[in-house]
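This document opens with one chain alone, in structure tokens, the form predicted alone.
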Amino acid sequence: MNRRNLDIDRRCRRLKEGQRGQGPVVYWISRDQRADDNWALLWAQQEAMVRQKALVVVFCLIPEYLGATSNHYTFMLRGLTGVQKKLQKLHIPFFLLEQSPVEALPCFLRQIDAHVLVSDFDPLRMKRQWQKQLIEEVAVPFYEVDAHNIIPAWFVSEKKEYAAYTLRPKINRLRDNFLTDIPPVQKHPFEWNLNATGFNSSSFSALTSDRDSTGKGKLPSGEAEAQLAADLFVDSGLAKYPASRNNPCVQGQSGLSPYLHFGNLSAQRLAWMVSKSELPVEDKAPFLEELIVRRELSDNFCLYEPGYDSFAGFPEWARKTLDLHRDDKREYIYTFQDLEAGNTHERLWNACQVDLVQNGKLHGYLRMYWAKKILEWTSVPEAALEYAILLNDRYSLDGRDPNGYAGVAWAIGGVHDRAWKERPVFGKIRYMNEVGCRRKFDVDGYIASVYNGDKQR
């Protein structure tokens, strides 16, 4: 790797010129928590190889992040343990710094006289704010690599897309060129003489021992587990996906969203596996639509819409119709505490909330219904949006994610949707209820499975 790889370089953009130091290249790993299939790590290693420098990976751990709970931290830290071990075998030191990036990274970079700083891409507000502060505070060149999307978010579109139908053709024009196999990271040939006094890697065992995962669905985390789950889905679940994906009573979805959220699994690797499957194209297309178009549409929304988690982020037609129906009488109004406890008059909704709390995830079709009922049962749409985001971020393993924010905004605020038949409270926002769910699946069977503890996962 003594020359530039254009396939890696096109996924990178420079955020700051800066002055190169004499020390190692530093990869600040955040959203894409894996050693394999990681374009950001590959770009950092390429840069280190070309410059004949050592390579260091750093993760910044903060005690609170957007409502994340003990379950989320346990899942994340156990996965990072595997990353640390894999990087160690590749002669790449890994540091876990127990501070926010804006507190830890400038000092760390100065102390080791870092050559450059590389980060993975994240469209969420807090990550962009950290990035903006680091651009001001660090002296070295700063690069960003999109290792989460198949086509870099800033490359596929330079604006907020209205809906899937406006983004899909842009993705389709580029997909074959970007959806490739991913080269492996190499054992790094340039060692680093440790000189970062006071920056020792924290003990993962000590950190995870204090965080008890109380959910019944203790999904194993890490790259190895994610790859096993992906292999199992492609081998035995993909063929059933088109017919069974909207039925919560069967294991019709992939169940891979927590791994994709934490970056244990590369979306590009998964898409590559699916595309190379021997199944007919029509059997693979629905899953690839969700994995590529819908997922990258969510990143587009959060990247280009500053109010992605607010009423202001809804399209104009949706804000107008919700405003017109603000004073409509609600048959039921529940507090956040009622909703969190699954204490409403509707057994299906209560079962959804219990399922979410117990297992850390909720079937995609049910999550749409779940969010729409929150709109129906709160006094104003702003409260509905706030409650839905809080519950999703607190209890779902894939919370605090563009997919979650875009999904809630779709359900409550018509984002990426169109106007429908007007009705009380909802206005022209698409309506869902239990009657519609009963036409799709065995509602009573689902409720029983949740409360009996034998729900398929």
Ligand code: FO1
Contents of the next structure:
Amino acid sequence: MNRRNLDIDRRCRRLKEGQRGQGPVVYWISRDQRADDNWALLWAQQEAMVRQKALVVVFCLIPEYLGATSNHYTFMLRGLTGVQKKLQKLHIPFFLLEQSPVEALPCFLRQIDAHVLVSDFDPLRMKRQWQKQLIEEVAVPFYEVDAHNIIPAWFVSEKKEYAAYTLRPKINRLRDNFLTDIPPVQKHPFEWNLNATGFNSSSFSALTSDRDSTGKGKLPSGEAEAQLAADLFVDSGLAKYPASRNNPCVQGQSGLSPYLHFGNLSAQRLAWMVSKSELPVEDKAPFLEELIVRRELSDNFCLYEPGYDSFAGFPEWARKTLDLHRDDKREYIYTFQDLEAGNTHERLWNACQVDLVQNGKLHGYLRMYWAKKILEWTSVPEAALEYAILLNDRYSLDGRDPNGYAGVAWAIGGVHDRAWKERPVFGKIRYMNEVGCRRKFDVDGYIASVYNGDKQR
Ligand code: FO1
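Having seen the form predicted alone, the form predicted together with the named molecule:
Full assembly next; the chain just shown is listed first.
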């Protein structure tokens, strides 16, 4: 591969120029934790091939990432172990540095006389701060590749979109052009003499073994498991998706969001598999809408709205209406502890909370109802937002993700939604309650299935 592949190039943007070293090209892997279908790895490899350099991958492990628990770290680290093994077979050394990237990378790059630095795109505040600091600190050229979205977030829109209907046409115009198959990563021809720098790629065993393996590791993690789950969903779940996606009593959703969150599965690979399946278009459309439009809308929101996790990030109409109803009487007020323990007067809500804590996920439809009740049962909207984000990030395996922040902001602050009939506390924010859920699915069946630990959901 000596001529440049335009399909790879157009997903990359340069963050800064610099002095190229004689050592390897470095891909700092973070959001897209996979060897296959990873545009950032592919761009880094292309750069290394064209310049006849070695290629290394480095992951910076941060012990406290946005309140992640040992369940998240166990899931993530097991997945990374698989990535390391896959890369080793491709002669691409993998390093795990147990420090924040801002501390670890500048020194790592100097020690190996890196050629260039490549990172994967992530709109979250913490990642953008790291990136800003690294632009100051590192001497080598620094590139960013959007390996998470089908159309790079900065390319599909240069501003904060109002709702799905304003972003969808921009995506649809570009979708066929960007929704392509993804080339394989090659066995890398240029070796790099590891011991020359005294680096040994750290072993994961120490890190994974001391994590309580009894954690809710129900969902097997890693690229291979993600691909198996994606195959299973496309073969048998997709056809049922339109009918069962809003019914928490059946396994109607893909269950792929933890794999998408940690990047074990490429959304583009999944969209490509779906688009290639011979199901009728109307069976695929709802899932592709979620997978493509809703996810790109979430990245767009976090990229262009600095207050994506605060009241300030709500649209003006929502801030106004919530302010107007700030002093409305709340029939019930619960503390964070009440909510975390699932100790409210509403059985359905309590079941959702138990489900979230026990299974590390909450059905999409229920998550909307669950978040909206927190708005109803707290004294101010800011507390509701804080509690909903804290609980989702702490207990949901796919927490700490743009999808989660946009989802909570939609439920509590009307982000990407429109004004509805005005009522106490909510103002014009869309209202949801148990009666509405009973119209959609068997609420008692769901509650029973949670408390008898039924896996069918
Ligand atoms: N990314 C990292 O680069 N290093 C970490 O140590 C790390 C821990 C982590 C724990 C839980 C979690 O949900 C995500 C974590 N991430 C980490 C980030 C993740 O890879 C994603 O980039 C973002 O959370 C989604 O934008």
